[in-house]
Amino acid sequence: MEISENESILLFFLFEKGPDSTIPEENALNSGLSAEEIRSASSWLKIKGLIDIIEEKETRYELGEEGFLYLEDQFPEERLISLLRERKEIPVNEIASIFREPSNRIALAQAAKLGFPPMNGKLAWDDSKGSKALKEIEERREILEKIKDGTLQRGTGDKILDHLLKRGNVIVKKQISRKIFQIREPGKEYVKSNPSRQTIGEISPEILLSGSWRDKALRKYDLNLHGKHVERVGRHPLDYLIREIRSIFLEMGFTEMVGNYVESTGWNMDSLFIPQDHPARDMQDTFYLSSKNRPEFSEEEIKLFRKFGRIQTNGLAGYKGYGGKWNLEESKKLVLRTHTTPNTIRYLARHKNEECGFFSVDKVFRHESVDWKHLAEFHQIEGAVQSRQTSLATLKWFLKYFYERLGFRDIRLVPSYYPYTEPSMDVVVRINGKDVELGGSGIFRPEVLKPLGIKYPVMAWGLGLERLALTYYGLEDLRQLYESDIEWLRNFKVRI
């Protein structure tokens, strides 16, 4: 039997570490090996007979935003405690002053459940049940560093974990798929008779320079080999979820659209009513570049653009605007874009009197912390509807038909706030346990239209993929979509 140098490496790694031990996929890097180097030479091994691969469940606990945020600050339990001690009293009413909505629930409710309940209108400090419950706050501050940490082991505090895990977005419980590598007995018999652990299986300009090829074995092929048949892998799941969705929209009559992935900020930003100030332009949101390279508007866009700053600055009849300033060197700055939405605003701008309907499924570039629901870079679908008919009620009626193509009934649409839109929706579905957006939507505002002249109202919505694509699959967490696990990329299941 013949196998690759990476499969040699891996198998020899596997025998020196002990012939009758286990080894975790994640210790295998030890070996020199890259993680995807591991996973094809470990496949390739598991099919030749030479290791068993056992698959392990592992549950993994991550904090949330509210479990980051606690660990910064405090609980809002905690704070509410620690005030009474040194008031001894507090009027019920003072709360809600005192925090923000909606802490101030949550402090009221923890401190109730700690045993500090509301008696005639107030909470009043007990000596006793104080130094418990803030022992009991203390114990949950320690899970979390622990878990920020990974060093919380497996039995511990399960209780005050449960306790967590109700409590909106402090915790997450995953489960995790864990690989553990086990030579077999002809692994172990084809370690001890090829001494010589490196199989060349290519010939290099080096390996004929240097001379090393005299010391190893040169791997043989046996052309009249028709191999052991592996069943194929089709699509990608985004790919086959992106293709039924361009379906739906084509079928719709609507004309597809693409644009760039590199933005000025005039059409990323200003062209959608954001103020120059705005958080969403800070670099904590948005992908900046730093080259000095700055675009050639054309006298076209400048004009545009100047219109889009007034009306920022001073609004328009009817319509209050921001005020500040605006300046057109701003406008110039080059990021990687945060939505699509400059497709649309581009191709309204070259069909200002046609009643139509456009949509594009591309990339976007967010400044997020990686989790089960925020990646950095992400699938946005984007689409509007330029006519006389547009309205919310028909904005409401297209989203619940979309996603009933797609097969999801039940979704809920909120009311929202994005600075272009004006009413605004976002699709909100329960995946987890919890409520996770969707995407948004809404009526573009005047400030937008305007300057574009436009003659009809329009209906926009930019909806997240990747998301979509946990409740289509089933999945848990969206890193899952961007892994090579070939048995399930060979047998996930679509949503009929």
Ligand code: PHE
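The term rigid core refers to the maximal set of C-alpha atoms that superpose within 1.5 Å between the two forms. Worth saying up front: this structure is predicted, and the values here are computed from it rather than measured. Positions refer to the first chain, counted from 1. What changes on going to the form predicted in complex with the named molecule:
Core-superposed comparison between these two forms: the C-alpha position of residue 324 differs by less than 2 Å. The two forms, fitted on the rigid core, differ between these two forms by 2 Å or more at the CA of residue 111.
Residue 25 is among the residues whose C-alpha shifts by 2 Å or more between these two forms once the rigid core is aligned.
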Second form
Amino acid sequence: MEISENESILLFFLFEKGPDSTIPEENALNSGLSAEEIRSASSWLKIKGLIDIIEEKETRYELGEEGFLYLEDQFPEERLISLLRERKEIPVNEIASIFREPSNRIALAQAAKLGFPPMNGKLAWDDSKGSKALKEIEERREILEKIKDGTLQRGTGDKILDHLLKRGNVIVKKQISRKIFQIREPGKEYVKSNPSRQTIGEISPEILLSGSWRDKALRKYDLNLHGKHVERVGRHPLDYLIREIRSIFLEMGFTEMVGNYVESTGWNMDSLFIPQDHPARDMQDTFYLSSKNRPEFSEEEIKLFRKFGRIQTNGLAGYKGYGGKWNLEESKKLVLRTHTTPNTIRYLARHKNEECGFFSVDKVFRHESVDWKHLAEFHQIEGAVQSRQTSLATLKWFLKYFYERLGFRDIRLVPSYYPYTEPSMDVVVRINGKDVELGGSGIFRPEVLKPLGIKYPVMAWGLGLERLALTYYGLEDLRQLYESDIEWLRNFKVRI
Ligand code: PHE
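In place of the form predicted on its own, the structure of the form predicted in complex with the named molecule is requested.
Now the complete complex, all chains and molecules, led by this one.
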């Protein structure tokens, strides 16, 4: 019979505790196994017939809320009877003013049972009944104390215990089941015939280096067990495409940039010359976060945003601004980024006037109604080149080259508009007989670059990944890419 390392630890532990004794589950924690491991190992040992697991039900009493109060203070009947001893007589209608609800009712009812029922509208003291009653109350208190200390033995004071159990929330009765382990004959045989205490289930570098494997048994595998047939699933087509795109950029010497899904409108819009009170803010349907949290802008960021604000309103020398008002609080609003272009601006701010190319393939969010060519969450292939050499011609060359590397020979570049680039171009391809826009691009306007202190021209683009994938894989509908249909994925052949 083969048993696992944990099973063997547990079995030997039980054997050493005394082959014939019974050991509660919680004591097995001393074996060094966790409760979870003990549970699993013990049930396997039971299945293999090596141990018995006996389930025992145990009744435990705990103090209820009232019980705690009575123990801290007094039983209501105790207060009433003690008071009665002092005053000899108490009118019933006075009791309500001495005790609060519901203690007054409890005190009255209990006192009546202890020999002090109301008569002629009052309670009257009686020496012989009084001492008996107070003695009984004392016994009630003792039971509560024992429950609190966990020293209550069954059989002692059963009558009083029953009485207290009937009284609402004084004592709570709990049924607890505990497991007890006992080794069976085959278990003992196993321990005796396996001199090495543990079997090794998994060989680790530590076991090999320390040589501890020498005096332990190695667990054997049961080769007769039938394994499950698992079919291979390849890389997800989108993931495959992202890797392709990444390698195109990396081969060209680009650096990959990263950013956050949640972005301030300051970076998502202000930094891109999209003014605060301009309809251009709605060009992309934006998910605003309802959170009251606002980002902490650094001193430097605040200075930069004020520059963006001034330019939004007043423009630059030779360039007219939008007019209107700008305010810093507005730029602290948080959105799910609607494009990855803020990452580009953040990157430029950190690498001013360095000749460099950088990119990302990352997720963006827009409040779109979803259809075959629209998703509310999709990826943009973002990037930019900052260089003395940059021009519209370089941009056109780059876009053609990029799409050609992916097998697109017939993209069209058409004039377009973005608030932050001039000139701007869109990439258009024909999909399913219709023109589909794959993305935007352009040369950043001075209104964007000047506040950052950038002198070199910068060309930039933001291209849709999923729409590209649609044509790349010859699919009909963007939603196919996110259906998580294992069968579809299994049969999907990536074109290379
Ligand atoms: N950010 C634009 C979009 O979301 C694309 C773009 C990026 C356009 C860079 C010009 C320059 O569609």
